[in-house]
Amino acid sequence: MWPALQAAQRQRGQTGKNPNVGAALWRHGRLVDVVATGDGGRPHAESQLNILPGDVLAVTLEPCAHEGETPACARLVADARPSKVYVGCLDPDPRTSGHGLEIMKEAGISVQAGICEHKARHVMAGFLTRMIHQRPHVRLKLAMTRDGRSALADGRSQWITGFEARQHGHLLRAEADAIMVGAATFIQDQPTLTCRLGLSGRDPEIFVLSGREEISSLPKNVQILGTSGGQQDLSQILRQLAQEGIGNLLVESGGRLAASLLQAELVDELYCYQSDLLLGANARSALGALKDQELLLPKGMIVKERRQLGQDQLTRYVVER
């Protein structure tokens, strides 16, 4: 299944509203062949393969099993007759669920689901996500310093962490459908959001989410969210974004609107990476309050990761739900 987790992974983002999904084949015990999802969601991962029968195929999802723009792969799959199919975790699209599985084994193929489960979901979490909550799959993006600063008073913040934190800020655009920054950021910042890793075609779509501020001006690449000067209802957006098939999600905010997120429960990845700088008390919160905050992570949070980038640190936290 490894290969094909890693075939799914370089595809996260680039496969629009179809999941970011990798296949390998296998013949003779030999690694003959690993696809994924094409940019934009088609070919779908299984039909780019030369099966023959006898040959062991390991996928991260469930092949589909409705007929749509293409055949479905499950049927593709079985016709091809493989001896083994290995998966990684079911597609909960009530159309394929279960279903694809059945069709494989029905032909007389040997399936086995649940391979690297976790693994998988974490690779094709946007599209898992945007299936079963209807809402893009969040990772929350904080650059503090180490006394949980983000910016001097007057709004200076270049730069507070160092090129490697930056790359791998960029590394974690390179993975998105969308960015969503607030307005009070959009307009102090005038951040353009890009992808600088020199990987064509990998720059997300940019939205500001509407505050108090007046935006006088926009580019052409980036669309207002919410209601003009009015509190926002981010779950309802969220929903707007997974409708408009948006599944992965990185926002770039400052402290308030990514406390108002924590507190809505609406993250389910944090990467926060920290400097050694020290700015006082003076200096802009990284994140704004929390209501009714224990001395606790905020509920079902955990730290997954926690490792060097140069002279910064990135820790990673996940929400277990």
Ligand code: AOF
The other form holds:
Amino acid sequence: MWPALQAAQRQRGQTGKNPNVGAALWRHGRLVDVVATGDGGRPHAESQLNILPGDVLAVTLEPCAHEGETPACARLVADARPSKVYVGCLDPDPRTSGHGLEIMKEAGISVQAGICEHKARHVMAGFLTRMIHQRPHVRLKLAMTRDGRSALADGRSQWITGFEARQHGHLLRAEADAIMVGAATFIQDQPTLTCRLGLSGRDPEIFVLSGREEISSLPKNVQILGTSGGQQDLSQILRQLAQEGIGNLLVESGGRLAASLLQAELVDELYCYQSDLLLGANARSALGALKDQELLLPKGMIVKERRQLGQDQLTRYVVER
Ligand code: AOF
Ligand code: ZN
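Could I have the structure of this protein in the form predicted in complex with the named molecule, to go alongside the form predicted on its own above?
The next block holds the full complex; its first chain is the one shown before.
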């Protein structure tokens, strides 16, 4: 499953409304092909393989069972008669869920589902969260000093973290369908929010969450979200984004929006980049006020990974629901 997972990971944020499925094929014990869903969601992964009888196939998501503009992948696989198919996780799409496995089993193929399921769910989290919870999978990115500050009192924030940490942040952009920022951050920083990793064509859509601030000139790749001036209903906004097909959402925000999202239990992963700087209590907080906070991490959140990025540290938290 590992080559299939890697291929799926590389297509994260590139497949539109469709899942970023990865597939790998073995023949006589040798890996012969590795593919993933194409840009924009087509072609499906399995349909790019030339499967011969006796091959072994690993695919991160249950092959689709519906005939659309193209034949069902489960049917393609069944007709090709591989000896064994390993599946990461079931497809929550009701047109497929379980039927894809059935089609292959009825053709006499040995099918094993739930292989590296946890990892498969992580890699395809955008699609799965959108299908199951009708909202995008939300990654919140915070860059802060050792004392939890994101900018000086006058708003200056270049640079809190160093080169390596910022490069890592660009990787998150490459894996996002869209980036959401608060209006204040957008005006203050005028961020370009592009993915500057030399990976062309991987710039996500940009949404600015409307606030009290007036945004005068808007670049054409940027859209405004929410009602002007007031408090935003974040669940509603995320539902709207999911309807538009956004599965992988990266939030690069100031402290207030970050706190609101955490408080509303709408964050699935938190990437916290921390530098050695100390700015003191007059500087701006990277994380705004949390109501009724106890001496605990927000509900369901655990530390999943900690690593050094140049001079800075990344702590990755995930929320297990
Ligand atoms: C697969 N392999 O690589 C992908 C799948 O609109 P369509 O016809 O492209 O179908 C979209 C659905 O197909 C999507 O909701 C999901 O269930 C499945 N995506 N299936 O076998 C793939 N991308
Ligand atoms: Zn398919």
